[in-house]
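One chain follows as structure tokens, the form predicted on its own.
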Amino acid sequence: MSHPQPSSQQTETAPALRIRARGRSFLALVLSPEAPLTDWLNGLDHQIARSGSLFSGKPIILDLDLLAEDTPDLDGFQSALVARGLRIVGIEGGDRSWPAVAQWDWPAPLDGGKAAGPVELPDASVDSAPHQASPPLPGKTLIVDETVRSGQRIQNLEGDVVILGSVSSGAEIVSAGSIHVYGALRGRAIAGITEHSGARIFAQKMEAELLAIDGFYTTADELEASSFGNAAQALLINDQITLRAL
């Protein structure tokens, strides 16, 4: 007696599902605390209050290179940051063997971070520094042909951002280089995020909620009245954001 042969459907192995993968970049803010930590935390509180939603939901990388093993208040420093709502996804520098950080929650090391290049230290004695040509940036310019609506976020981590329309209140533009707005800038503009102090923010009508260049911020309340509502550029002079007419 012969046994029935299995059907082709029973013998064939189902093909493996094809896994789709796509890249997605997020802006991670790198914080480099300095001693005394109490003063640094006070400064951070002030910065968070001035920065709107900049820190909200952003991954934070904590760089401990400027701290030492015996830095006062280091043991409770991580919990102080978490209590402020910061999401620490990575810790660089320092040493896990330090007794003060023995109870810290150390996230798994992150790989693949893109180097930002050398840091340009400002020279306070040379007022003409901002007039010098900015070093060229690698990467591509992102051009947006329309108005950026409230709640939208445009980001280019490799080069400049050009907005041919306006930027509405509640919108956010983030750029590794400079930001150019050919309409009204009423939202937040954050330029030079890769430690590019020579980045600038240009707007045909400057009414920004917040301006930031290379980690230094200013809000609408602090903008120079003479430039508000006019064509202007923002640039960094001696760690201060300054507006100039276009």
The other form holds:
Amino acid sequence: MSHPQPSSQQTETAPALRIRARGRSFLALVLSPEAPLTDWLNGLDHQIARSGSLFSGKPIILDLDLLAEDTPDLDGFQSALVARGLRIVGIEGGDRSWPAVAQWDWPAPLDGGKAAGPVELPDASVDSAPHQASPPLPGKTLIVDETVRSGQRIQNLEGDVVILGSVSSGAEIVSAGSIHVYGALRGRAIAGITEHSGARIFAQKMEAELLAIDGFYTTADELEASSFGNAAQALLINDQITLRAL
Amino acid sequence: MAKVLVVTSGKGGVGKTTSTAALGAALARSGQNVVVVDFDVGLRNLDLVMGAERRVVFDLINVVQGDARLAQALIRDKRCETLSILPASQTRDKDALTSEGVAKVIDELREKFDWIICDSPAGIERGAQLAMYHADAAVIVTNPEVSSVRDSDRIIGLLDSKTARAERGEKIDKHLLLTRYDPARAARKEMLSVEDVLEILSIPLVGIVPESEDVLKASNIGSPVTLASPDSLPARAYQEAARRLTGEELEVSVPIEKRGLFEWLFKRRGA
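Provide the structure of the form predicted together with its partner chain, given the form predicted on its own shown above.
Full complex below, order starting with the chain above.
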């Protein structure tokens, strides 16, 4: 989005070149450090270790509202953040006249930002993949016309699995894509085994012994009681299997 | 045309042998030629329940291995002349059964009888699979308790995949026989309800046999309950189940607890 200066050679007869502009918005993370700053930095390090690339390359806005002029360690705080690879694009709150921050590199203030609510920081070392509109998996859907009995194992390493009957306790369904059960799901359902985190598990009656999507699993004990026995879907949100009513 | 029926279950002790004898006797009493075959090699119980243990000379293994002719091993029931038994061997182990031998025996039995009822050993091992392999229909015996239901579910899966019919792409008729059903305990939710079992197994119900002393008594005097006390509740349940197996459409009634709650409390206190 550069703004080229019109060339002085341009004659008045030639029409002015129409330049193109496109919008692109980024979500800037707003960090609000709290005193004592060494503890807060420890917490930040911990979060960086767990969430991998969440902070790298992301614009960060530092909100100093929770800090005071005389907060210890404030003078070296900015360089501590930069050393951790954070890209500070704006600083809010606080005051440039504080002696501790006099040596800071204050970026030009940004405006027009809209508050976007708290951003949930992931808890595992793998980045959470986008949940919405995951691309459909190429490959064939496997349709099973009947009930899958205890001890049986249905496996489709290419695409989805559709079960028209029930899946009995002690049976196991393994799918590269999603799993759809039109009866009761009482056995184990393992979806998205080819690292397909957008896979989901649908059941007319959700009573699964174990649900797994892309390697993350949960057992019947941990399922929300409200969804148990009802029509529900399981999907991965922040690397957690979450049940939702259908 | 002869029909091969396997009486099977995943779990032991649910009443397979009792049910084989009772169903066999009920079918035989209706005039059909019936043979009950004990596939539980190594244990041998069916002859006891049928009261034929003292008449066993040759057994299934002798016939399978060609040491005896089928006619020598078949024992005709004394109370019902259309009922025969082919006992199992107690001295041999179950590896003595070969699939070719079993196929030959079943073929021979098909020529002589209307019904060949195979009493399967419990479980999913080779003996059980040999017993079910030639079956046209199966009675899955289940108690109203979770472990029995789950193991039955496993057996139904095997019936759909490991039988000659399944290998030819055909279906085998499956019938659920719920045994040792106690209406009082079901009412107190101490055992699974009929609906629960049916919902999990989703195969047609052929009968509900109530838990009863009559069954135990009949077993111990060596007579199928349908012959020993034909008017008892369990005998009637077996008779109706046998009629359903021949294709008659009868509604299955769920036994209910007749005694009132107060009477039950009173009886408990007295005990």
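Everything quoted here is computed from the prediction, not taken from an experiment. Numbering follows the first chain given and starts at 1. In this text, rigid core is short for the largest set of C-alphas that superpose within 1.5 Å between two forms.
- The Cα shift for Gly177 between these two forms, taken after rigid core superposition, is smaller than 2 angstroms.
- Remark: with the core as the superposition reference, the CA shift of Pro33 between these two forms reaches 2 Å or more.
- Once you line up the core between these two forms, the Cα of Leu67 ends up 2 Å or more from where it was.
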